[in-house]
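Let's start with one chain on its own, the form predicted on its own, as structure tokens.
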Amino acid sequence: MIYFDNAATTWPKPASVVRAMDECMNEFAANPGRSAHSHAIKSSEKVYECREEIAEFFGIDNPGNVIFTSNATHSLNIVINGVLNEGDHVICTVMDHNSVLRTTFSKTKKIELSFSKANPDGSLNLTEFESLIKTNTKLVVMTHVSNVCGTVMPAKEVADICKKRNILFLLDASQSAGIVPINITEMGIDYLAAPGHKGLYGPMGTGILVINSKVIPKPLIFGGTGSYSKELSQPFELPDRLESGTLNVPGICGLLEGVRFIKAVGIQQISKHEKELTSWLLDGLEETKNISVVGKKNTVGRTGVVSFVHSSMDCTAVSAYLDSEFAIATRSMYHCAYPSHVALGTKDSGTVRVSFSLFNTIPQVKLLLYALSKI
């Protein structure tokens, strides 16, 4: 198969991460934090060991601040049902993905709520966005890239303005942590909820919370952390404040080789190889009949996530189309992100969205390209 749907999750997986998860399971499986015999230290190791990578890879300087979670969606929960109370003020974008919308939706009895409009290109309206910000709002949530069309959202601006105001500033990095450089120190970024198995390399069942702020959420979940057990309140240390009940290790050591692979290959390598298939996808699908780009139709300011539609051909049909005659692997319609949609002018139709990682080739996207020209 040509797997171009990265963006859900990458695969393949390097082979370092599936040895690091192999070796878990076989040889030291054992709870972290909780017992004192020797595949009990080795899984807390394991665990500190990848605590430390990330934190190192995204700039802060304390791993405690790296919290685990199951995935991005989880982490993005974490912070905007552990430090909005009643009668703040939210505002997210219409890019956001569900794990967003959602989330921030389901408090609006209590909570406020904006939504910052996106350009016709996806890209975030900075004077716009502003204009919403009230005495009240206490957190801006934002994607740094979008899931539907690859936009880069201008992340440091949002955050310097947020730091002026006196904002919390959540960032969801799903589609760019590994893709994008990102130190959320110098960014001034507050939160930072990413996937561990999308552009990490790391294995489904994986995200990270880092936390770069004063203001620690409240937990999301209770119950055993492996410390303070006499006590029956919540510690309030990080990261056991919100890593309540064992940690998923085999995975943990999966993403710490992730992240790993990431830094040997550099990130500035994988952010080049994949400009370089989106160059080569955008300029063919201009000459491809009955095709157009939803979104940036050039390379700048976006990432390798492109979509778009066919005059007259379904968008789900296309994509099964591609995969039963040509195996190629995309995703249809509108993945997760209908205000996204909207914005873009696909409201009615959807997409197709195409997604790269390291593993993909120029001669893949050639075959895609011949494929659509079949059509």
The other form holds:
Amino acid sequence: MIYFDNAATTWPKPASVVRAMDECMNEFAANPGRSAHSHAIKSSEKVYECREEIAEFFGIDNPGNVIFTSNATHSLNIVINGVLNEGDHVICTVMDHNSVLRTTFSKTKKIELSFSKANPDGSLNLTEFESLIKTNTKLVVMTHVSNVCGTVMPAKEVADICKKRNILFLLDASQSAGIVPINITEMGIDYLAAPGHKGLYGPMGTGILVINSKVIPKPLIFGGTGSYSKELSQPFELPDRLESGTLNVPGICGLLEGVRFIKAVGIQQISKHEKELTSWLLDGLEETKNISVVGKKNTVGRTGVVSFVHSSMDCTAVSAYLDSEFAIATRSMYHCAYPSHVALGTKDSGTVRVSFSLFNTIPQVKLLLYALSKI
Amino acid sequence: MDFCLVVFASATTVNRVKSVLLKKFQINSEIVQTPKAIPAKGCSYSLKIKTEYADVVWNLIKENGLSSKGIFRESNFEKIK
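What I would like now is the form predicted in complex with its partner chain, since the data block earlier showed the form predicted on its own; can you produce it?
Shown next: the complete complex, the earlier chain at its head.
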């Protein structure tokens, strides 16, 4: 299998990730933060090691502000549901994923919601964005990188605007964590939501919420934390406040090694590799008959998520053909982000999406281009 | 050897202090369950350290705004901080 569906989840994972999960399951997977026997302590130490690694990776001092969740959607839900109150206004962008759009939309009986528009290449118009701010704007939620076309959004500029206007900023780093350098302290991001299983190379079922704000979201779920057991109210202390129930320790052990893998390779190197593959793909697609690239046509301001349409074959048929004839995995249709397609001009067609990881190669891209030329 | 227990409610905080003590001060410590005799509002963890390091830990807790239930002698649970 040539796997070009890394925007959905990266595969394969580094061997160290698989080994760490295996070791955890076989040697010490007890409940962390509950008991005090040696396995439970080892579990708890591993979980903390991962918090520490992630805190350093994203540029915050306090590992306690790294919250483990089950995926980025979970993290986004915690913040959107946990900071907005009746009468508040929230701004999203049309390039956001349904994890943001549906979550904010679900609250529109009590809050106001505005969408910032996008240019035809998927980029954001900052002037238009700023014009949407109102006196009751409490939160801005924005994807860092489009999961449809790979366009990088101006996160630092948006964070600056939010900071000046005293608005909270939640960055959806689902397509950027581990691919684009992010220092949430330097960039002024209040909350970062990310999956563990995409660019961070951890397993599915892992996600993170990194908090860099004094505004702590209300809990989404309540329950046991292993702390303050005599009290019926949820503890205020992070991460316990937002982490009820048993953690996914094997997953977290895998995620720890995923982050260490990225650090060892270097995020600049990962970015460079994906850019090289993207360049090969974009150049090749431009020369392939009946194919049109959606979004940015060159490698500037984008990542290795590339969408295209075929003029005479629908996107699902293209993906099915690539899978059955060449064992090439892509994703087709709307990628859980229909408003992005409206902005990009693909609302009727959807797109075929190719997305890279560090494990993809130029010969794989060449085979994809060959396969497309044979349609 | 005289030991004391630095009591925390959160498993994350106890791990954080353990990690900083080792990395910044080269002080070894051990995570243990807080004895029931120490008032800690329910389940909690403690860091077992040599009593001579009690001031270092206490300063670390205060400087970083961490939440601790105090420092107790391991031998008789007398509160010393």
